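One chain comes next, on its own, written as structure tokens: the form predicted on its own.
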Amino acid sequence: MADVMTRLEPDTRAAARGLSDLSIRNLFIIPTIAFLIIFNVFPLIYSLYTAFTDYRASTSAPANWIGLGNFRELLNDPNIWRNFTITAKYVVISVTGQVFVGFGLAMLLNRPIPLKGLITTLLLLPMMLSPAVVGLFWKLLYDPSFGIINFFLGLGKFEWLADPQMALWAVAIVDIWMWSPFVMLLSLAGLSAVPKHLYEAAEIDRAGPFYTFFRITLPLVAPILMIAIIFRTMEAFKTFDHAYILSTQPTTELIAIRLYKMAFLEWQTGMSSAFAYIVLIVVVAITNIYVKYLNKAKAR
């Protein structure tokens, strides 16, 4: 069997060149592995090393090993905890809004309506745009002088992005607008997979719409909805582009923005590497909690 797996048909072009199946497989796999090592594995290992040093990329001074010094300083810094608090609030607002809006749109589209394909395609357009473009676009919409949001809501010269209390909500609304279609797409796939005979049986039993939703629709769509929540929570923790463009308020300084400033404006390379690993640990911990509930939802 092994001999068959490493030989090609004698009349093929690859066989004429003296290439075996094993050689062809290696030609595809080895470059991929090399690419992953160079651009993924090596930066991870190198940044882990710098996290335990006082290295600064802006100077030619050698990196000195300081052990857990960077981690201790970060965990004792009240400003870092403030960044985490702001980010946690942002993630809750953003992901919750995306779930409600995305799932609501999926429920509306999960029925025969005219031009359903065109409407679905148009609703998917926001998540295909560049986050930087989305940030600039919404900055114009929020403008107190000529932005159409204040005009339609009748808010006059209200400054969304300059108000410390509303700036974070304004950034979260942009994220909801951009990524609700992602939740909608996954939810629509889950809704279309629900067996129709369950709804027919509920209709025969004269079950109301609320009973049908909470006993049939939601339990069966919950696993795929939880997957959407996992992906969006991970991405929300990494939000940078449109948040950085939209507002410079201290109340909108997410951990990704603080990490950027620490690494590329203050040039605290070792400190920023340690900060990045703290964020990684937090995201992995939250993801594991979600996966635990996802497995429970699948088991039901």
Given for the second form:
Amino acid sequence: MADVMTRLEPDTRAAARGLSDLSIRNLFIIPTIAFLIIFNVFPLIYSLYTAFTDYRASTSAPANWIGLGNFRELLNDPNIWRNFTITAKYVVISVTGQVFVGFGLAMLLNRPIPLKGLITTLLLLPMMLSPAVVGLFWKLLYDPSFGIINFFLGLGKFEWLADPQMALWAVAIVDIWMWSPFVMLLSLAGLSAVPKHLYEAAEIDRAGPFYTFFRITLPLVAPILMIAIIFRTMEAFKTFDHAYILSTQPTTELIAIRLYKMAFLEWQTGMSSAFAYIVLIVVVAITNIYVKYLNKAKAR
Amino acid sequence: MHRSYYRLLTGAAAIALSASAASSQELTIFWAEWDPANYLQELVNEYEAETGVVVTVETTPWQDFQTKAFTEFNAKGSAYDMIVGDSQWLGAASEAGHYVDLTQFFNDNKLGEIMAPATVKYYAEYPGNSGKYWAVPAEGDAVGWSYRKDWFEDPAEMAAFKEKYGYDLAVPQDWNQLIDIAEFFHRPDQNRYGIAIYTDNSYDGLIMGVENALFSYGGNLGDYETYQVDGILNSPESIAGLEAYRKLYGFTPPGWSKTFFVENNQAITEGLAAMSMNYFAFFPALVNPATNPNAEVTGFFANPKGPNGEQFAALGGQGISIVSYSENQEEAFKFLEWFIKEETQKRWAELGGYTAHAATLESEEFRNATPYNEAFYQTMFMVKDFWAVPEYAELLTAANARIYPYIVGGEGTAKEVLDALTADWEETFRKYGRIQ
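So that was the form predicted on its own. Now I'd like the form predicted together with the partner chain, please.
Up next: the whole complex, starting with the chain shown before.
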């Protein structure tokens, strides 16, 4: 460490001001660590404590320790299980859709086509938009009176968001539209890294396109595709913005929305902290499963 | 060097002192972002002219209003000196000590006699009949109806209506007529629809809408003193009210599944619906030709009677409270003393605010001031409100979750919905020790 510190050029401005390497480290690292402790670590530990209490931030009553009471109540609440079921369904629809659309687009773009750069940039635009804005304009697109989706699909005055069964699909379609470019981008990186000589060898061996895809392309892109799936699963699990804006159907009440209502509308602070930890455990568990698969794919 | 240093220091101290003196002459009122808040800002500008105290009305969109207000309360922040809070917050805010107890002020100024009885009961007092007051009724409001006079008065429509229903087409006198008229004008092929109602379940929109039917059909949400729900919320009258609201949903324009005050005014301004439910506070936009091309042909009426002759409407509106953490409470009390004066209340009404001041409300001048003031005056004497207990948000969440799928998706029956909601609410009351 001391070696690294002495490598600074003696004629730098910092040296001229008389700031020691230690001072520079303290100036930059200590504030960052303090920031992380105050805004990340402390809330994490404090919320873990409140998860075991009946604390309500809207009252001046002190927090009483109730042990696993909140966890017990949440896990016995059929409505919470319904929220988990809805979220699981949403994650499956959304991530599957994104993988198919994103990977399909990457396959198309991984060949010589005119204006490839421009097309790729345009395709990336949805994921650069704010989810709240996306929610608002998709609400207009889905409008049964003047929305262009019904117009193009010839669905008349079909109510995408008012239909309890269709609403979740409508929200998932928006997520697919928004985040398929992310999967496309990672897949494109993976596809461009596949050695060309493997395809040449397959061609010499007269391998068909399906054989080439399943035996060369997919296995080599799988690790990076798995990373995309991990990221998108974690993100889809905590979807809030566009789902909250698009629909208030109970059939689209994802866990993040339920958590928000519990914490900031009903002010059940202790209960919502416990709920947040349950969600965290679920996400970590799912991610671990994916990581195991990722490691297997890498080993192959 | 030293001299200039001390001069600088003296200057800075003087500035700091003057800033502190200035801040003691400033008051901040927090409210939701809507027209009445703009009218209040105009009114308080006059207070500033009289007293030199700068009063700012700070606003936030309705969707954030509750969250932002309670976040500030929970942090014991002094950003707001007063708040024009929703009536259902009274329990939560008073029990948590966020509001200053105004009982003494209320009694000294005889506000129980000066303000309209319903506004005292629902905007100021908590618990019910306790004689403890936490707010001064500020913006009286309730749900009323606007309608297309030209459609109603069209001779061809009148004849067709009479032939179909056997009575004259006119402003509905009861909920059966309201449903008939909505059905009559519901013509999707002509892009013309019967009625616009509240369906947004993200806060209290849908429940407020349903209350108009449920209360007028003779139903109730429960006994606010004993917390009994079973047999009241799921009574045959409440069930009939909920069924009536579901019927009305069938005559709304397409895509009417998440609508509140903005969309319901648009139903009239865009010529979509024959009748539209909304808070009176939003009616000024409907008589203004700049915002409503149909302003000349828009009429207003109070929520009609139910089949048994009972007539009620859902209460909106708010009272103004002093925030416990304000550093300017004395100044806030002085402001309230000015606000409750009869001349201030008259001016408040002139600017567009809905005064809760009984004498002003009852005056011919007020009742004839706009096409909707008469309906407002009638409504303010027949209002009922949602629960104001601290756990009201949990009750509201459960109500939205149960009622919305029935109204919008047609899932289950009204009886099943209200029975399930009764069980939910009883569980919540049991959790908070209100019932055994």
